[in-house]
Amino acid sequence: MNVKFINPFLDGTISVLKTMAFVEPQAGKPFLKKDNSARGDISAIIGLTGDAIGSLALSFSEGAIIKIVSNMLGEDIQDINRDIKDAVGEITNMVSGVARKHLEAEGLNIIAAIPTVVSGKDHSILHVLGGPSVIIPFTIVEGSFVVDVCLGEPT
């Protein structure tokens, strides 16, 4: 996967969560993921097509997503519920939108599908391209989450 695809998703994640959830996510060192395991308790995956194809997934620990969505909604949420599931899909959609806007500035037109949300311990994420993906780990005080990107140029 081309490195130029990573920074737009990193920047998009930080921008969306600072603006919408008032949290300061700290990015860790990106690494290559070679299996299908999710790195969180709830995930959303969204297909991408156009000048680049693949998929984007965000996977959140329970503590991280409860804090993020509680901040977004101005409510004290205690566990993963319907509002959390809806918000995970919407956050993924927003991160995708910001990243696609950055990529468009580099001349790449990318279209996103509708996100799919999956929750539960030990769930899997199957990327459209089926190959390895790049994980960008993040932390906030309440927990961790990852941006999981598998994107390539069409053949």
The other form holds:
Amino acid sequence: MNVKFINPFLDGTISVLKTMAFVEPQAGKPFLKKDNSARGDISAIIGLTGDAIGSLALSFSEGAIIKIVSNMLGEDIQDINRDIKDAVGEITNMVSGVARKHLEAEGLNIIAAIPTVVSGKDHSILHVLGGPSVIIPFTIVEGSFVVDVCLGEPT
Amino acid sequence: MDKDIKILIVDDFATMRKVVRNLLKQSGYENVVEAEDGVTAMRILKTQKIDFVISDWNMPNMSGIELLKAVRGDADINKTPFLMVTAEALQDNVVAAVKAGVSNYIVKPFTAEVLNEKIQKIMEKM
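Output the form predicted in complex with the partner chain next; the form predicted on its own has already been displayed.
Okay, now the whole complex, with that chain kicking things off.
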């Protein structure tokens, strides 16, 4: 996958979570993932088409997403509930929006579909292009999450 | 500025309505009602005195732009300030919203401060 696709999603994730959830995630070193396994307890995946084709997923550990959504809503959430599931979809939608805005500035117009949320231990993420995908790992004090992106230029 | 204005939040995601409500509360706006779609929003606008609408763009059944056009086309409520929330500021969408009479738009993600500034600027022009 072209490295130009990575930074918009990295920047978008930090921007969204800093603005909406008041957390400052620390990004780790990106790596390649060759299987379908999700790296978190709850994920959202969104299809992307246009000048680039593929999909973006965000996958959160339970501790990380409970902290993030508690901050977003101003409520003390204890476990993965309906609010968390909705929020994971919305966060992914917003990250996609910010990233696509960055990519638009580089001449790539990309359209996003509606996110799908999946939860549970050992769930899978099925990318539109099949993979491999690039994982950008993040940590906050309460847990970890990853941006899992598989994007290519149309043939 | 009057922080007691009655604000209608329109979004199909209950969580996003809560997020916007939470951001409004941080700026002192607590007189808030919610609608989960454009149809419900129109019913509220026709039966309650709403001072300000904050609506998501992407909604099933009646999108934010369709709601905006319905509001602007109704003589009883067509002066109601309307702030559109979008996940992306695509040029075509912005132009369409301006043509339809949007008061302003705000791109997600946004802070309580930015939301408050948008509301204040719109209300000052009223």
